[in-house]
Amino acid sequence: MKKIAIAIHGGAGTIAPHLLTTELEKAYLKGLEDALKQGYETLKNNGSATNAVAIAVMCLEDNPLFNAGKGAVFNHIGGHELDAAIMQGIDLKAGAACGVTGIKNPVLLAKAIMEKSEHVMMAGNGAFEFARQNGIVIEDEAYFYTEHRYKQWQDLKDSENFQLDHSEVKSEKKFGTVGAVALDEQGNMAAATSTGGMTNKKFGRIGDSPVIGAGTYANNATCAISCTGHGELFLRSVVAYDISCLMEYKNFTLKQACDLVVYDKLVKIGGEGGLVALDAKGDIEMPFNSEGMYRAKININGDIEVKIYK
């Protein structure tokens, strides 16, 4: 039997027991396992890695808990600018949108860039004209609406802060992204990684996510990526990139290459979050600096992981 693997993640942060009633705490978990099994039914059914990780990080952009599609976060004007990103190892093809309103499943945006365009990335007005030549479902600004997220936004539109998803004091964070990595049974890997940005944000910010080889990067050779965090750090480290560097030219192992990155090189500049790697062996990673990340996978023997704290 040939080797399959998946694993994704539903952001990173202070995410501490005391701070998730037990009903929320299955729903989290509820809706981590259905998307990792959306994915990995694909992979099962011969599937590629790309449609599997398109798959699982749609079925959490549905999800209203995740900063993602429908439960992004509000920018500073209450409007929701969504980015996401895809890239498959085979042939380093990749597709991200960024800055995007009323796109149902940026995902799906993304994927199209990639796959019937001569682009890479897409902003703002034209990839939305673009998502519209395309089929890409388009809501209109009441489908994004969540009473958790409007009152978020509430506590911080009159001041210039910005939050890095859900708080519950001034001194927790999350930082809500969503991602995938997959093995299929080609021996191709794929990643893809979305997300709402941050509550309050202005001035058109883009964090790592959409950014090939910051937030989001898949390599045969190496490996495949999907971070989430505080995009900035990311961004400054080129995160994704970084491992699979570390694996091609100094042959780390996808753990060493993994620890380094999230664990000393993030950590000294500052960079919380954490990600979820494989490797063509389907060797998994979920690391994290943070408190917690929500996080699950499927390993090649089947076995199956869904984990919310340290």
Contents of the next structure:
2 protein chains.
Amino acid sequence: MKKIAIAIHGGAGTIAPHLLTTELEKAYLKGLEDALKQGYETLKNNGSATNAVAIAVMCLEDNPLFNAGKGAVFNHIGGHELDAAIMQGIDLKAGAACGVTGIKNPVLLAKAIMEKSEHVMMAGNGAFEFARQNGIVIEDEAYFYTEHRYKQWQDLKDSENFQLDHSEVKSEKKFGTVGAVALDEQGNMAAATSTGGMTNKKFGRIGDSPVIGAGTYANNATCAISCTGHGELFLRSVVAYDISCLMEYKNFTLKQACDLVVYDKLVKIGGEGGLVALDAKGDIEMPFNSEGMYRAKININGDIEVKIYK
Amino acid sequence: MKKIAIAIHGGAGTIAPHLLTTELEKAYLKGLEDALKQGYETLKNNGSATNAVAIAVMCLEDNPLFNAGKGAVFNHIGGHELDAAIMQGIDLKAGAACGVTGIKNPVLLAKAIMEKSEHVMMAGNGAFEFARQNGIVIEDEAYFYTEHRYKQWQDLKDSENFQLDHSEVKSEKKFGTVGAVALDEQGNMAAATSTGGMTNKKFGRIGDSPVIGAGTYANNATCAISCTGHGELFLRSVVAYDISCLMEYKNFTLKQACDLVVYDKLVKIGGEGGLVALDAKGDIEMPFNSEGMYRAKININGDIEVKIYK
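Could the form predicted in complex with another copy of the chain be shown next, to go alongside the form predicted on its own?
What follows is the entire complex, opening with the chain shown before.
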């Protein structure tokens, strides 16, 4: 049997155990497990890595617990601006949507951009128009409303502050992003990432998630990566492609490359967060330098792991 | 005396000699030389590389011959959507604006985002709002109108075609972008890029120019890069950071890294275009795999070169 493997994340940050009730923790773990298994089913049925990561991310987008799709945070003017990207390692094709509104599953828009357009990256109203023309499901504002996100926004909206995710305590930092990486039976890899960004974000801010090379990257020659963290620092560090280059140009293993970037380079510049990564052998790494990261994987032996803390 | 150096570009592509009248060619060369000298003056007066690239790019943005700022091409709905980025090698700080309208000098908006915001990348109306709040010069539509760009758009606007730049002949490809890299007396490097994108572009398309790592990158440990070319392929190849990684991780010289990326890796995937690059020694490379590239440089010996063809 050929090797298949998948890893997903639902964001990283200071996930204080005392704020996460047993019930809520269970819901997060179940949400991760459901998305993981749907992606894995795709791979088991000889589906492509591209489809597997899209399906896993779609599940996380549909789950209101995670900051992507339904459950995305409110921006400064009370709307939702969503970012997503997907890349496949077989041919380095990629698609990304930035700052889109009303798209149920931004990862499917990113996939349509990759597969049906001559472009890689589309933004705002233009990206919405492309979505409309290509049958991407559109939802009204009510769909994106969730009470806990609304409350978070109310707490912040008259201030100049923004929040990286959905923590109830302002001093906490959470990087609300979801993502997946997968290896399929054909030996192809793919990565996808989706996010609602920061609560109360302004100025059409774009983080690393939809940026190929920063938050999302896949290359059959090296690895597939999806990041979650302090977007600005991940952008400036070109994190995902950096890991790929360390493997390609310095012959680092996936683990060596991930360790250097997440525990050394990012820490030095205060770049809190983490990522999920896998390589052509099916090895999986899920490093994070924050207190926790919602994450799950099924390795080449079929072993499943779903975790939040270290 | 300490080493200073600067290189700029005004786009690459198939610049057919028979379409470029002697008069027009002179105007392009003069435009390049003027921008180059303004950037160089900044460096000579002990200005920072960051200021030098901003000033050089500003000159090119103000020149209607080049596809950036005034002279930017029309998009599908008859407007102008401008992208720009800047990065400085001393601290890897960066700023980028995507799909902004009405900004006289997008490079100055990118610089303000880098210097005055907590973010790296801003898009659309949000970026405009930030510009307004930070005293960035705003112009009305009339400022951005140029007759030759309007004609190009008229030729294309009822079609589904888009054009990479301002050629009169549709079969020609030009990648209309401007950019600069500089090394200052303190040994700091910087890079900046600005573009109006493609004539008749749709869907809020974003190319490589404003993407840190793809079209623009600077790192004192390696190099400063500004790209011009087929944006989608430059994005997927993470071109600028790839050159930096080849230097950092494989000990390539700037020339070796540029040659591999521009003449080999990009050519293999049909990625037409070029870039300007410099390293900490002040060595300058200006490789391109297209027919021509508007380019100019002043090296550490003060020698000036302004060229279009090979």
